[in-house]
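Consider the single chain below, provided in structure tokens and representing the form predicted alone.
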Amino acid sequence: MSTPSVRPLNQRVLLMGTCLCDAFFDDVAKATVEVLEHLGVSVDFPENQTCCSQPAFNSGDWESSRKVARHCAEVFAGEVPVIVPSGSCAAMNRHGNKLQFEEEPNASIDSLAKRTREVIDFIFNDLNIRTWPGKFAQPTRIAFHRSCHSRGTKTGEAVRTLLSSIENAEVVPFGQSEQCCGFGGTFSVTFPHISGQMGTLKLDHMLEIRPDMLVGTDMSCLMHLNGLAQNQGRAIPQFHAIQILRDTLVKPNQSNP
């Protein structure tokens, strides 16, 4: 099975890394930087970046998220395109500053709204690569939890079309796959017991289809789903669209583990 053409080094980008990644999810961002140099995307990691300014916007906070929102701007002003290995953040970056900056244009703000792109849409929207050469060792069924924050793009159609084109994948469908799976940010601090009925609710549906694995693109929802399937009895593993675009390549000459 042949690798997507690697194409030569003149495609820079920048990766905002995410509170997620830096506190709990190393893995991903380190996955994001491999896949996308091994589709020859030069990748830039601004090592003053903070936060996207997501969770005092949702607590209602905007004088803060504003001051967070101007300084991850400035970090990431330019051109180059944005890439986020998180559907939230992207979504705080494009949509979630257009809000809370109505009533104070800024430019920057802007720019970087309109470079920002989730990591998996721009793999398959940006660079155009529609299938993926991976394989699986073994016929493997996958759970796919399209978070909320990702509806309205083309982010679902990316992980659903590139996770289906791995050899031995099958991604399968579940009931009421389109519902929330309660993190929702603060919302899961401020009203726990009713996110924590949301998650166990998704992830019956989800588990109901005996799936070998459950495959998002954001890490909140994985990290709230995996707390509650652990804490149920039911732990079954989760992992981000980037981390199985890895984990599953065939280099040339090499095989799959």
Contents of the next structure:
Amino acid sequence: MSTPSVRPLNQRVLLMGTCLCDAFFDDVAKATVEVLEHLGVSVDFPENQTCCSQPAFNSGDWESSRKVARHCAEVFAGEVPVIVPSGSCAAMNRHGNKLQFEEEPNASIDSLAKRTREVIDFIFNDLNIRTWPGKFAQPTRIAFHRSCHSRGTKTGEAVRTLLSSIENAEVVPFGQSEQCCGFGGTFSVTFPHISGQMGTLKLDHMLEIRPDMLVGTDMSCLMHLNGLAQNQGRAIPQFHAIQILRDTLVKPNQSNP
Amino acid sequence: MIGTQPIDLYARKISDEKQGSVLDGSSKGTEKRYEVLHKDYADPDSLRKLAGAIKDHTLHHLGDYLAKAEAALTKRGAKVHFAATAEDARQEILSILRGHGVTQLTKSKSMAAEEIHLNPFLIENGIECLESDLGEFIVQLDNDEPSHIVKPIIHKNRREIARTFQREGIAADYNDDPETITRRARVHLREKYMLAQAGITGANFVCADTGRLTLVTNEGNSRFGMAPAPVHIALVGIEKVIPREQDLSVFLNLLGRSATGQQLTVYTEFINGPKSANQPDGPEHMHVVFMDNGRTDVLASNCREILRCIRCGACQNVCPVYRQASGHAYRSTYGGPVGAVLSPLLFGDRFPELADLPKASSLCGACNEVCPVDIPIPDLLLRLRDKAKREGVHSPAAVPMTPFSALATSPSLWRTAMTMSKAMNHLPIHVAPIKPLQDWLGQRTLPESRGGDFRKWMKTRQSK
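Show the form predicted together with the partner chain, please, the one above being the form predicted alone.
Then the entire complex follows, led off by the chain already shown.
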């Protein structure tokens, strides 16, 4: 996507690319940059970023995780919003850090918490974009997994509303949508059986509505679900919501997915 | 694929029949709760938060409210006892029973009594003690353990129960029709009620302003137990006190809906004290035993919010780990999310042994979302994980995090590692002797590494 922005905003943001996009899902980070730039936001990517600290935090090794979180807060220091294509990393910055720094208040950690936004939440609520000028070439049924770390946040509604506004898109509800996919980071390693069972059940519910694709806001959940689905011989296309926003955007001379 | 966390191992070995019962029962519980709560309240979340705030306030002034409750109960003619430990509570109850010459009693459902294993203790001491809640009665017949706070036999199906009734001579033949099962239990229990010299109950709430006890049941069994018996003993955790009777309007509206998807349970009893002179029947003697058993330690910890719990079981119903593993996997009276917090704390000396319970969660937060008193259970699970690490408790299958933090605080090392991770695409990792990796790959494919690609792309853009 190399179109100039539709309306230049005097806004600059820092992109937190997430370790998973760094290692596996570069296209999701690209889509985040492209969509934000299309919306007139300029995006900087601090080179020294690594991870939000969540793996160590969830494991209970807070001494290790605080070190990583301090590094993260330093890398993203400043005044501008920190945008992340993951509800889970956003929750770590906004809430998890509060817990692990309860006994040693830290201003840069607090500042990071205030400035962090999950990308779709940012587009919907901060940039106030309520419909998406996108189009699928064919009628497309979407099973949207509102990942657990977006529980109680504005991300779920933002994704549902934006996806539903895309021409030819239908966000189809499925059973027990409040249930976790079973990834849970290190949980999937230390509780392999339960994690696999949970993921299988999640796939059962999502695939029951015969969707054309699964969409989420966390590549961690999707990596787990995709890995299980492939292993079980029922692979299905899976996308981050930001990829859908980019790929359906109606522009001349560009094909749609 | 071999997990070494005890709850994961338990879930692997559970029979399909038991797992099916738990999964089905808990999923239905979640659906009914949602339906009823959202039908009646446009904004149930504000009600949950109000209930949590009332409980929080009470816990901050627990000493005062307990003293008020004690005074009010005494004024009503009840005798109030305080028990610091499980053993104190057992001995106190035994001595009350012996003082009244009781040899036979009925007991309605009480998690506090389960917590101190009151039943086996009384039986050992020569007192016949019959569970009158249908589920608990079946647990007692099977010498089993309850696996859910409000549905103790969620792990059983009606065929198993019919077999138990036949085996134990409750019924002459096998019949798994639910109504027949209930009728048969009723005939058996009615006779026992009439012979009982005491009724033991728990309490859902004790109002500090009036000393009134509130008990909810769906079978009316606690009421039956008290009608013919001259002695009533209520065993109550100290956190069950609420400030005022009017607060019941918040709690009762939430409890039934959260627990069983009922607007109100079939029976809601308000117990004013022992039988008054103008009452035709009811216990002449009423004893209330307030039990601490670790609760003040919990109050002093950074997980005190768990004491808000009103024992509805909604967190168990919605918990995906509980649904797979059952309550029995948690190796203590309280299973599921609430148990994963409460058990390691309440039984302080068992902390190292139960420190794996808080790990049995993907931290999905569904428990907090349904909690009628808004307990931030995932936060408490995390604090307990931190506590276990700080206290050096060994955790099976734990992934060491020191290398991770070293890598994630050194940007140049991190970038190199990202680029090098691409080598994984060409290595036969599916045979690498790394157990967690094999556990993962046993069920899932791993995506192709594209380490560093985004950084490269970003750089070319910026240099344009």
